[in-house]
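Just one chain is shown here, as structure tokens, and it is the form predicted alone.
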Amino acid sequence: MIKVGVIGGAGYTAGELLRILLHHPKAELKSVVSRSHSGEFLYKAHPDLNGDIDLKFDAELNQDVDVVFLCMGHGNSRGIVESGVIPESAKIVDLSTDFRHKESSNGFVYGLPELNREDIKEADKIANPGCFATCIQLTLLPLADAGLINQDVHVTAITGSTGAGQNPTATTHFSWRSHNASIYKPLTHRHLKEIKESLTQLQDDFSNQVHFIPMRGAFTRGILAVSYLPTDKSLEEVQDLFEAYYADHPFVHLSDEPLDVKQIVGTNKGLLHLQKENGQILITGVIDNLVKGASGQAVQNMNLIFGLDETEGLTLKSTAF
């Protein structure tokens, strides 16, 4: 059994991680740290776990762990890693932005299995990708791998409110978000940098822009992203590229039908749909921002690090209605 520790255990991402790990056949939860909830049962912060586990939150990390997931706010993970509170023998999977970029990676491997699976298998420290970044990259990686992104890419994507974290703000609380929609950080979203780094990794002459308009949706979970760019390839040729690229990646699937968010909520899937209109190839992608976009992908990375089947504990089904 893989002995698991979690630091920053009270938020949405941690709650989803705990839900997955509790049903993982090769994982054992040893320590869940939350100083604000120390001494309380996990289900006090995560009511969906009531009846599943009687573990309490710790104030400090139990040192008897094989892997530690960092589920804190952006900017806090680096201090934890540098403080020495994590055993040297333990693997680390960080779900913040702190180590995602090459110049600040500090030995962390960028944990997108559809891009870096073989490197992840040999890694001790993983920087889990961002949720928008994961979905958008899945729509573009095969094109970059074939050297076909030679013009600017345009992306519009919408996300559920859980992507903003558990603490309510002016644009995330229910009365504002319900029956509403808005854009935010147009063309400047922080996930753009990791997206561009990944595209350049596959297509070293990539120098175009990714024009990204993020949107807030009036729903809680899921991301739908549409990426489009000009191509002289036929739809069939592009479909062949996508099918070949993802043939060995168990969570990414092409759909012949248009997609919706409910198809993937609660799962670690990334579904893709291709169409061509007026010389543009349009790739729609959908993921659950808390699963494939965060905690599910983190467990997928843990599986790879420890030599398990990539899908272990992650064969999850959406409700779809």
Contents of the next structure:
There are 4 protein chains.
Amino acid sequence: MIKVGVIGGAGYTAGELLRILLHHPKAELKSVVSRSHSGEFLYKAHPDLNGDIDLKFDAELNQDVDVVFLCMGHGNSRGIVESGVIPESAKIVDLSTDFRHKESSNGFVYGLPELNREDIKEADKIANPGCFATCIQLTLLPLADAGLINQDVHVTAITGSTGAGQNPTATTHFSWRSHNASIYKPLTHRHLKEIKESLTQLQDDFSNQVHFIPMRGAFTRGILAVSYLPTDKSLEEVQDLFEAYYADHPFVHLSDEPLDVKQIVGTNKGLLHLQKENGQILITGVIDNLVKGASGQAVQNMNLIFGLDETEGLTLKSTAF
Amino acid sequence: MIKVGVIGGAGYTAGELLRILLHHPKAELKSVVSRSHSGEFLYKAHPDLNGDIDLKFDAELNQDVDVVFLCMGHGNSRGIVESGVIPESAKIVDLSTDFRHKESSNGFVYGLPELNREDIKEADKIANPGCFATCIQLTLLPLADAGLINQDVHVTAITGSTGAGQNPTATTHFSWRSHNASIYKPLTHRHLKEIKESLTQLQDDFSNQVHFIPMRGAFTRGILAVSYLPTDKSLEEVQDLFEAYYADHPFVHLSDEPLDVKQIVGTNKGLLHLQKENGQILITGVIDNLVKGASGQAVQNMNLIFGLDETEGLTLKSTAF
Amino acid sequence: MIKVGVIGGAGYTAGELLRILLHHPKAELKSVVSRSHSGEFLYKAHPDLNGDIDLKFDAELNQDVDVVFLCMGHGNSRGIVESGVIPESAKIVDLSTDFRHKESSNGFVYGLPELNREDIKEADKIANPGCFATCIQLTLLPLADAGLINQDVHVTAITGSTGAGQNPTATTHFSWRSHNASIYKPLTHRHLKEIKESLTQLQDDFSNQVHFIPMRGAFTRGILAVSYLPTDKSLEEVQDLFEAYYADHPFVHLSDEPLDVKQIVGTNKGLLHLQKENGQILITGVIDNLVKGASGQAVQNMNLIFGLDETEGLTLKSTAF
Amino acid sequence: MIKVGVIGGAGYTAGELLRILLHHPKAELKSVVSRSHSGEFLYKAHPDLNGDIDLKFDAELNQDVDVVFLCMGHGNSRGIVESGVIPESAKIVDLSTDFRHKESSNGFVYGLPELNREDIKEADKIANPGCFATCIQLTLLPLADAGLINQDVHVTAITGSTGAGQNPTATTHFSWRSHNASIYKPLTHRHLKEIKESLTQLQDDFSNQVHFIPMRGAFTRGILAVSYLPTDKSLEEVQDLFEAYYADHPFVHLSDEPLDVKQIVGTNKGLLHLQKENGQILITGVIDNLVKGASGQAVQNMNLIFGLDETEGLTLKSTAF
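Next up, the form predicted in complex with a further copy of the same chain, please; the one we just looked at was the form predicted alone.
All chains and molecules follow, beginning with the one already shown.
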């Protein structure tokens, strides 16, 4: 059994990680650290775990762990990593943005298995990708891999409220968020940097813009992203590229029908749908922001690092409704 | 024109009051006080007012007002009233719980027009009823008036999130409140006291229990309440009682179809539906918690105090969806 | 009083029209035709009208009307107009797509007051614009008017479920639509034709593409549209253009804060917000699809035709939550 | 491996059953019958299954099955059972109401494991309980078992929209159901009969009324039920009864905190919370209507029949948000 530690155990991504790891056949929760909840049962912070586990939050990380997941807010992981509280022998999967970019990665491998699976298998430290970044990259990687992104890409994506974390704020207030829609950080969202680095990794002459409009949706879980750009290829040619690219990636599937967010909520899947209209290739992708966009992908990375089947513990029942 | 002041102008009930008064043909917003927003345009706190009015929040109440609405949280109104910041000549409509109960009313009249219309017309100071209390009383007043509440009453009611105010908390977080349901303060909700006082006012031998289960609904506006108790009367007899009781009350209507919350959202209406099953008379009522349950009723009281038509400024378009 | 007839009175846009006209100080509902509901009270089809009006649906149009609103589905209005059931003397406002395009307008004026107000005042027959088309045009008209649309425009817009009408279908099923998001007719939505005709009307050298991704949102009312295109102008210059263009249009306002759908639900307003990022001017617009996007705009057109103040009966309380 | 057949495979409960069985370690989907979808892939009816399984719907039941789940609408199972299309050797789990009542059970055992586990283990044919009935019984069984239901019980319960099935209707329309609440069949819901039969089974002098107000909630999955009745016992005594009763039932847990629906969505758990107020014992229960209230419980019954661990394949990740 892989002995697992979690730091920052009271937040949304940690909660989802615990839900997944609880039923993972080859992992064992050893130490879940939360200073604010230290000494309390896990289900005090994550009430859906009531009846599932009797573990309590630790104040300090138990050192008898094989892997540590960092689930604190952005900007806090680097300090933890440097502080020495994590045993040298433990692998690290960081869910924050701190080590995602090449110039400041400090040896962390960017943990998108559909891009970097072989490197992940050899890695000790993983920078788990952002949720929007994951979904958008899934819609674009095969095109970059084929060297086909030679014009600007336009992306619209909508996300559920859990992406904004559990801290109650004006924009996560039910009375405001429900039956609403709004955009934020249009054309400047920080996930653009991750996305461009990955596209450049696959297509080294990539030099175009990615124009991205992020939208807040009136739902809790899931991301739908739509990317389009002009192409001379036929729809069939592009579909073939996508099928070939994802052939041996177990969580990504092509759909011949238009997609909706609900299809993947609760699962680690990414579904893609391709259309061609007016000379533009248009790729829709859907993922669960908390699973494939965060904690599920983190477990997928753990599986790869430890030589397990990539899908171990991740064949999850979808919510569907 | 009636010159209106509002104290506590940045909250939900104040916002709804402003929305109504903006279009009231015989009222004029003179001074909207909010210490936290002093000097800002009203639409900074109530962004839907953008384009509708250029008024700014005051730090202190302008004394040239005919009526003042108190929209602060419970427990704050009594201090304001005693502080002398409200001109002696001004009428007061308090939306808090501070003066609702007979033993501590300090001359405030309980402002439920369907119970106390004549007293309201003569009043200088109004204690505006609670939202649950308004809806539940509408389902029961005609029975009490006829002396028919001689056994325990059971009440279930569900409310929208705006009833909990605009402060972001764990139970108003979208990720939690959406697609959820929960109860709170079962059998002990403080509105029970208002309700029992009114029933006793109409039926002086009233001595039974009112068992009330308040529920939080996954919606923003509206209350649905269901009250039932045993009766020997036929459905028709009870319907006749209700029709007679509400005949000259312009906002309360009987429906011959089952009700839903959406029918009255955005309006000052109360709709009622009666059924008889297994010897029980069952009365469903729906109101908008922010309108008939708060700010609309406050304006209805203002209209009565100033001798206007009770419906002035309150013929509002329903939202319907 | 303007005597009003409505044909197709049981649908969503008709319901909203009735809600508005009920309280319009200078209009009187004379005849609401619905074959399916003939002889029933209006509130049987529109239960929120319970208590507001006692009118029943007609089987045939009463001929004593000054204006007739056509609220049937797309493709049905032309037949009605040609059938002679509408008195020759009556003005017509058609809410369908049947007469919106110049080549088949049959004398109908495209009823977007912010584009064609003077023509509308002289018109007998109005083709009321589409909901997406209205919102998107509001974000672009000042740019076209200034001749500034010289590159492709990219538009993302999300709409509430009432835009899909009241017929229950798989994609309007609550279990599917709630907590979901999806796109439809990407790059090919039929409102593009209206939009391009209007842009060409203002900027006769307009020849670029408008790329439009329509999204279904998990809410009932409202549209948010985001349009962007490259510009050399500064943000301030573009804001000046917008302010000048809409200066005497009472329902359109510029906001200096980012927008959300909720701000305008229930009203006939259009709010706009401008940003400039990475050389792109980005305009967000919000309207209520049933009001400014349909029935409110239809009444605005009626007001203009009959020489009333454009805002008569349209100063509506917003829902806000 | 247990070879599984499903009849009525395109509906909501069948979809949930497939989601569960897909990952069940000891069951294998052999034949999923749907006349309307015969020949199509399962994911055409259940799009969340895209990528998970390549099985197609059958027109007729494959006879090589060990157990058959009947997922058709109420009233259709009896005909199927009598028609002979199910092999004699196969066990049957019927999810409809057809065989739930003692006088017409035809040898079917009422499949509530928390009531009848030993009988279920010996059964060939199971009548799977109703969703409301399951949740309400969980709140009352220990009291009946202790002979403590000697006065009327009052129950309020709210359910998600999936309980109404996938057929689009006026009351499942998103534009109506969202942000709404309504009651239906108050005091007369047909699940009352199941509930009373079970209470009588445990407490043979049970002769009181159960007053039940069913409510439609603005959410898709889950039921919250609140039951209360007068009691002389202390809260601690009743908690002890509940703890003892459910001690060896793996899916039912007591919570010391108030409950919400979200805690159990996606799981087969039932959570219970007890309070005592004003002489009344008040029990809140939550389940997922599609899992513990339908298909999860059906699999739990299958596990018991085939001598598997009761939780096999049912340790499901909760949705939580």
